[in-house]
Every structure is written in structure tokens, then in C-alpha cells.
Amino acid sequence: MEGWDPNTKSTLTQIPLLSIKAGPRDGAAWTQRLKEEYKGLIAYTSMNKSNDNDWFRISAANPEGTRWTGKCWYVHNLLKYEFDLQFDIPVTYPSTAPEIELPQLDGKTHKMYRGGKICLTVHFKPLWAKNCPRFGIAHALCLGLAPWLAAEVPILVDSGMIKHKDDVATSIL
């Protein structure tokens, strides 16, 4: 965590590290891993809410916990930009990080590929590999999606690639 800003360090240290190295094909061990994932997500969500920094909602979309969906948002110039969020847990998880998708932004930025998957290869994936299996879904959101939104949404808004929902509604009238 050397070279990280104090807020990132503080946030990261409050998300529980995971201990079970299991993926979707590992039966009962995967169920135990999912319990750890939920504990991490609950801790991260609670921390965000208590710091008035709530920025996502997510839940498993299937009983196996291999498909996740939800919403994420970013506030820019006092306007909230909200996006659908989804990802699948890869069969090689936790050795391989999930590929986070924001389908509504597909094709709007160079830092995205294949159907709205955000590009995390340069910064996040080496960090994930170094911390496997201790990192989980909450860590992917905190260290992958959050910085991506902070870097990309202002550029997308300022370039006109995305518009606020109120601006879109006004232009239709």
C-alpha cells in the first residue's frame, strides 16, 4: 500500500480480507467463500454509508453466486450519473478477478472492451494477483470500479459522450 493516498488505505484496511481459496466449481468451499464475500460487501457498504459515500448496490443474480448485478453511480458537477453493473465470477476465481461490466457505456471510452467490460489490466489485475485469494468482490469494486468511474465519468461527461438523465429528458421534449 506504499504510495497510496490515506483515504484509499483507510478504506481498504476496513474491508475484511478473505481466507478461503475456492471458486464456483469447489462445492462447499465455494459456499464458504461466498459467505466471506458477503461479509466483505456488507462491511464495505456499511462503511460507505457511514461516510456518506454510498455509490453502488449489488447482489447475486443467481443462487450459485456466480452472476452479480446492480447499479453504480458517480456524482460529477453535482449531478448523479447511474449505470447498470454486472459481472460473472470466472471459473478460475479467485485466481482471476471478475471482469466488471457497465453495458450502457459500451463503445464510449477506450478504457473499455468487449460489451462494456472496463479495462483494469494495467493497474488492478497485478494488484489482484499479488493479493489472491485475500481480495474479493468488495476489493474489486473499491480498487477497480471506483477509481475507473472517478477517472472516466468526468471525461465522458465533459466530452458529451454521456449526458445526465435530466438533460436527456429535456432534449426529448
Given for the second form:
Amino acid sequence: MEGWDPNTKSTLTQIPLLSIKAGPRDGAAWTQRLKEEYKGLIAYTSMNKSNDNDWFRISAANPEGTRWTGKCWYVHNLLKYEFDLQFDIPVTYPSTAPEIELPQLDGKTHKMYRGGKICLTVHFKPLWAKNCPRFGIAHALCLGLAPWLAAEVPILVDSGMIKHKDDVATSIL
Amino acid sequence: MEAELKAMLSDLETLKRSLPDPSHHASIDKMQLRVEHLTNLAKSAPVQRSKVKDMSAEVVDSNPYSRLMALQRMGIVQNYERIREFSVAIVGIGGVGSVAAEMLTRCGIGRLLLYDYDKVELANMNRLFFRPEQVGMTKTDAAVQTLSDINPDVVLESYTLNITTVQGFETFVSSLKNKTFRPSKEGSGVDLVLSCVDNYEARMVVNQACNELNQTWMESGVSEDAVSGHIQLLIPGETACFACAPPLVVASGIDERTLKREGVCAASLPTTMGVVAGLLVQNTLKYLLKFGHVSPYLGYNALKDYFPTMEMKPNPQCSNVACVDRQREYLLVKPARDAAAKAKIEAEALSATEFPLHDDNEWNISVVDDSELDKTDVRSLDALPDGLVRELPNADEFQKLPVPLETANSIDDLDDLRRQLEALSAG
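Mind sharing the form predicted in complex with the partner chain? What's above is the form predicted on its own.
Then the entire complex follows, led off by the chain already shown.
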């Protein structure tokens, strides 16, 4: 965890760790894992809210909890940029992390694979591998997506690849 | 087309004859000439060759298999035509998978199963196989289009899906199990699975499927900096599976800190990908047609032209349950297998030497087979050959926490938890 800012580190320690190593094909064990996932997400979301650092919304898109959708946002120069967020829980979860997708940014940055999957190779994958099965969705958002947004959104805005929604509206009018 | 044009010519002839006014004849003659010209063009247009029933060894220009069947005459391969019985599944039809598919198609493989969910893009044109006019097509469709033109004898099946999703995985596994192509085949419906995907997640999925099906497969990969690659043979229970230890990568040989990672996630070269596809299909042919030595692991460092090799034993504590099951099965049949191998070696020795090597053996000296000792323990980091490194760290050891006794007020119902998160999201 060297190189991570103290804020992320202290946030991370407050997200409850998971204990059940189970994926979507593991029946009842997956249901238990899913409960742990919810507890992690609930703890992380309420922590963000109380620290005035709310930055995502997420919910399961199917009853099995294998697909998740929501929104995430990042504030740059006092303007809020919001993106759709989605991912599938892979069959080999939690040995492999979910591949977080921001489909609206597909093709706008090199730090992304086809389909809008954000590039997590360097900063996140080794951490996930080291901490399997204790990390869950909340950890993936905290250590995978949050630093990606912090690094990429300013570049995307400054290079004109994305525009704030108010600017887009005025240009149409 | 030729028949249509011929009919048109005769129609024009009839028309010419039925016209009483000869003033139109000149223009009809002109039209006839044009149709004749078109007929010639149609004749020179590319035609797809028809299917071949048996592979012939006859050396004539029109035989697509003469140079392959020559492998038999030269004593390299015992029975080349067996290749038509084999089914190979290729997962990932990108820079390596598409080239591997073309090689196997040209070799006259019996059946190819192709898996990919991506589309062809102009950004793929630095690699081999796909053509600019195929941009926008799914990679599977574009591959079938090209491969069926090259060799109509190959049975092609394409699956446009993402194998890492729950649904995609089910289709993937059931397609591997399907035995309609060769019902007499033992085990699954395919002889080999080739993983040509570009990410760790998909490799772990192929590993999962093959461990469950007890299916031998080969892994291939090219590094994101495009200057190294590897191939690996995985036999469930016998060799290390992909989850037995963090994956190996060939070190680029340059200082990692000098690598500029800013702004890009992946580079690629047609050369490195072509080399890796070639190594992969070479190993595939040796495995299927039983010639030469099948490499358990072969790395390729393009900067130094260095090819490290190694063998890996499975990890008895592998986190993959199916892998551990296959290891147990493998150990159960080990005595019988060893005895058979020994008998084979003895039979060969007997036919080769008619007299004993040494008349007496006062000290009871015997040669011990050390082939088992050559294999590297998959978990040990220091035993890696030069030039190979781990891509990811091992999972930390951690004690399973005793299941906390649920206190009365702690919520442990899935629906309640879901509602709680929704309430937080609404606020």
C-alpha cells in the first residue's frame, strides 16, 4: 500500500473485510458472500456521506446480484462530472476482480479497454490478488475506480474530450 | 453467373434476328461484345474451391494438402490425416487467436470453435489477419468469412459472447462438451483449448472451465509492452493450473522503472504476436499429431531473443477446487501409469539391445529417473528460471475468521440489506 494517500488508506481500513470465498456459481455460499458485499457497500456509502465525500450510487441490476449498475461522479474545478457505471461479477470472482465499465467514456481515453472497461492493471490488480477473498465490490470502487477518476477526469476535461453537461446544453441552445 | 450471361447472349441473338430493321443491328452487336467481355471477367473472378473428401499426398499444384502430407513421407509425422478428426477451441480471436486460427485452418484441422465478443476496429490493423473492409464486423464473423474461403474443409463454429459472465460461461462449457462432430471421442467434445485472450480475468475463466471438464489446454500471451510473450501447456491435475500460482511473465530485460506507462494501457506488434501464434500452433500440432517434444512452458523475450523454458508441478493447496480434484484423480492412477511407461521403456530397450549393458553389477548401481525432480514447485519464487517473473503477488495467508455469532440486532437478510443500501442511495 505504499504510494497511496493517507485518506484512501484510512477509508479502506474502515470498509469491513469479507471472509467468504464464493462466486456467482457457488449457490448458497454466493448468497452469503452477497450479504457481505452489501454490508461493505453500506458501510462505505455511509462513511462517504458522513465525510461529505459521496461519489457513487450502485445497486444490483438482477436478483442474483451478478450485474451491478449505477452512477459515479467527480468534481473538477467546482463542476460535477457524472458517468454511468456498470460491471458483471465474473464467474471466477473473487479470484478475479470485477471489470468496472464506464461506457460513456469508451474510446475517449487510452486508459481504458474496449467496452469502456477502465484500466486497473498497475494500481489495483496486484492489491486485489494479494487480498483475495477479503476485498469486495466496495474495495474495488475505493481502490480501483476512485483513483482512476481522480487521474483521468481532469485530463479528459482539460483536453476537451468531455464537456460539463451545462456547457453542452448552452452550446445546443 | 456464366449461365445467365450465356442466356443473355442468345436472347440478344434472337432479338437481332427478329428485328426487320437492320439499323439496330450495330447497337445489338455492341451489346453482344459487352456481354462476352463480362463473361470473360466472370471466368477470371475468384472461385471458392470445393471440399476435398480425402487428404491426398499426390504432388500436384491443385492439391492443397500435398506439402502437409509430405511430412509423413519425411517421417516427421506418422499419420497426418488424423488432423481432420481433431477439434480445437480458440478463445479470443485477436492478434494471436486469429493468426492461430488461420494456421490451423491451412493445416486442415477438422473443426475450429471460435469465441470472442469484440468487433474488428481500424486500431487492429497493425496486427495480422483482419482486413480494413471487415471493420465493424464481429471478430468471429469476420474470421469465419476469411477462414471458410481459405479452407472450406474445416468445420467452423463461432460464438460471439463474453465467457467471463455467468451466462457466457454456461454456453462456453456446453459448447466444449458437445460431441456431435466425433461422438466416439472420450472426454469432452474438443481435443484442445487454446487461450488467446488478452487479460488475466478471461484466462482464469478458461482455467476454470478446463479444470472442471478435465480438458487439456494451452495458454498464450503477449506482454502489454509488446516485446515479450509465452505459451504454456496445462493438463489438469498433472501440471500447474493457471490458479496454482500467480501467472508468470517474461521479464522484458529492461529496467521496469524506465517503462513509460503514462497514457496507454497496451502496445502491440504484428511480429511478436505472429511469433507467439506460431509457437502456440507448433506446440498444438506436436501435441495433436504426436511428434517432437511438446513444450510445457516456453517464453519469448524479443529484446534479447531469449527463450526460457520450465515445467511446473501443481500446487496441492491451489485455491481452485476443481484443480485439487483433478490432482487427486491424477495421483490415484499414477502407479498404473508409471508401470505402463516403465514397461514401454523396457520393451523399447529390449528390442534395441540384445545383450545386457553390463555383465555384472557388483554394487547394484541403478539409474534413477529424475524427470520428476526437474519440475519446479509452482509456489517457490526463487526457483524461477532466469528471465521469468510473477505478474501478480500471492494472496496473503490469512486465518479464516470464526464465523461471528450474529447478534440479534444485526441485519442478515439479503432483502433487508438491499433495502438499506437503496435507502442510503436515495438520501
